[in-house]
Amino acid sequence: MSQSVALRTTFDPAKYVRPAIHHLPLYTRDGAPTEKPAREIRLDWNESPYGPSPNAVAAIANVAAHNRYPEFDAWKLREAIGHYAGVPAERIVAGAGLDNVLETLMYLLIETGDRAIISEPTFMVYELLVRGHGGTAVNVPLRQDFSLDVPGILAAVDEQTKLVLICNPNNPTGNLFDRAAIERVVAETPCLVAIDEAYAEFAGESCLDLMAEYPNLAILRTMSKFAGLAGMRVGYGIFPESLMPYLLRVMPGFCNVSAAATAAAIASLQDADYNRAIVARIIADRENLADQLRELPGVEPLPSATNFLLVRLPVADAGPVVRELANRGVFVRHFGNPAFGLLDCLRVSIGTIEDNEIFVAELASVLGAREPAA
């Protein structure tokens, strides 16, 4: 091959990738253990430890036409979601998980120069999506008690602000925000306010009813947590009627939800008794786990309205503890950004009773071998 041909085929990816992507952090699981453990107890991604409704499993098995696309507008799925949530199907956008619905929302609203307000510590995907679309994620941090800084949020809104994102209950802190605080943000903000209610079924509270009063409010939810369908990837958003003509122009064909996932979601939504029982079981297990953790010296599980606990440890930095737990086959999360105020914390998803007991025993062992924080 001649030198001139070789030069023509040289490819520099950095030259072609959009500048907004170059410095985005990776959204991934924490680092793998030094050696593969004999067991793996996954308590790091807030999945349900229990399977979905048996009706959902049967519905998946009964999907025979895998060679055919599902409904182009996912109408039956949107109808089932609407019946469950008590809203018209015409105001629903579904997606392959809530991340996909967020992506559709960013595609609708955010371009270079736009701003979206977030309140860290919170779900890190918000920042990644805003920045990935060329926007600026403006952080108005939570207060020390993890409450919303409402005056700070309102002061941060300007002409370039397209969106305010609030995760309620919040991830990773687990707390439920004051409803009056959220309503004030919605009432006094001219842009869209999207409330991520991924954990609403565990909290037993929702701001959905506020949509009747405020035309700038959207509610985002997922079936990954309460319905045990994380592997199926089904999320949805409930949007203002006035926004739907625009959303329908960017909503992916088929809503990016497969025929199998559609069947599972519809069947699951129709099995309310099963879902309520699983949610109640996880909440009971969460409180039992919190009681066990309080028995460990210096360990403080924080109040939670979700299917996970944020746990303060008697160490300055929980990172080494989390890594040692991973070496022992118990996977939890750590949020190492000092600005979050969570350096001494780990987040643990609620697992089965056996999983929770193993986690407590291994945490006690790891902490017992370490020096306490100064």
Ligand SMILES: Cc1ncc(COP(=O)(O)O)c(C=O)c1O
Given for the second form:
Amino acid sequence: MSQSVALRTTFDPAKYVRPAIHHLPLYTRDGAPTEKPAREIRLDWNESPYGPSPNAVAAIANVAAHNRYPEFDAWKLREAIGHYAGVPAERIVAGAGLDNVLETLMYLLIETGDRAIISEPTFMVYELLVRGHGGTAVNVPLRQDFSLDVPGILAAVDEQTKLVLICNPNNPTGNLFDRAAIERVVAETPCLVAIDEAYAEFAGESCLDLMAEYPNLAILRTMSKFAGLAGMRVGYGIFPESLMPYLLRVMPGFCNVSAAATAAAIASLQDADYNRAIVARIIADRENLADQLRELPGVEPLPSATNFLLVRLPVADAGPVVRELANRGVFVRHFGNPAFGLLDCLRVSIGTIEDNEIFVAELASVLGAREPAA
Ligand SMILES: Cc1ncc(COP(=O)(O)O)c(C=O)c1O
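Having seen the form predicted alone, the form predicted together with the named molecule:
In what comes next, the whole complex appears, and the chain from above leads the way.
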């Protein structure tokens, strides 16, 4: 649009945009390197380096009718997920990634004045979504050892509390919480407790079976991590039967899942052998990477039940190290909020063996070039 043509009227977005959005922080990637590096190794978003089952790739190519909407209630997709998870399709809501399912959940539960309990450091999207819907994200921080503060969570729940969100295993710390601790939160909380199991396939553990005993539990999962389908955007939630009549009213048409993503997800779920092999490979590579990192002086990878590692570095602030790695084309994450207690850490996704080797070599070189921490 030409800049030389003067606008004929005025428009003041601040007047129309909901107040809850005005002060919402941006959810972005860390700063881009000053110059585009010669090669890029993306280990910052916990993606699978291997991609989906070849059957999923073929299924995407075979989607014929791009002019037609997918099934309105995404039934075949929900059925395939139900079969995979061992739950009735009637209790599943799918979405364009788990982010979209979380959004649907907030739309269902949170309005101005409501509270949702989170335990930071955790997945940042929770706070943004709660605040974006006019609610307050009440933080009951993880303990020093990254365990859940169960008494703190229970004490924080009040009449306005609509939701407790637990990320298990937790992102970015990588640890699994004690199952009894989670069960106590579910058992002693009247509101919905949603457990984000985005990384469950790597952990080999789930709280899904607790749904048989507790009517206020939801389990949230994604095809982005174990199935290598982050680009297709498919996530899902398994919800209490009693919530489904309400959820069906807010579930987006077609679940917001495209025909291509639907085909990919169904084909991927049917290729359990491929998914199992990839998960096993990533876990083995994670342990190898941890061993290599432990050989660097002062570097401490923390135990992980996911496809990433949180790594303590022998520096007070890992931010400059992460930026220098980005300048060298190796992208990892830093969590700069001092309240999280992770200033000296970086988070690295498990890549291919070659990616991991380059990361270790570049990290060793960057740390070697720095003064050791006092
Ligand atoms: C804990 C957690 N939940 C949800 C998501 C979002 O997953 P999706 O790609 O399905 O939106 C992520 C992605 O990194 C995550 O780490």
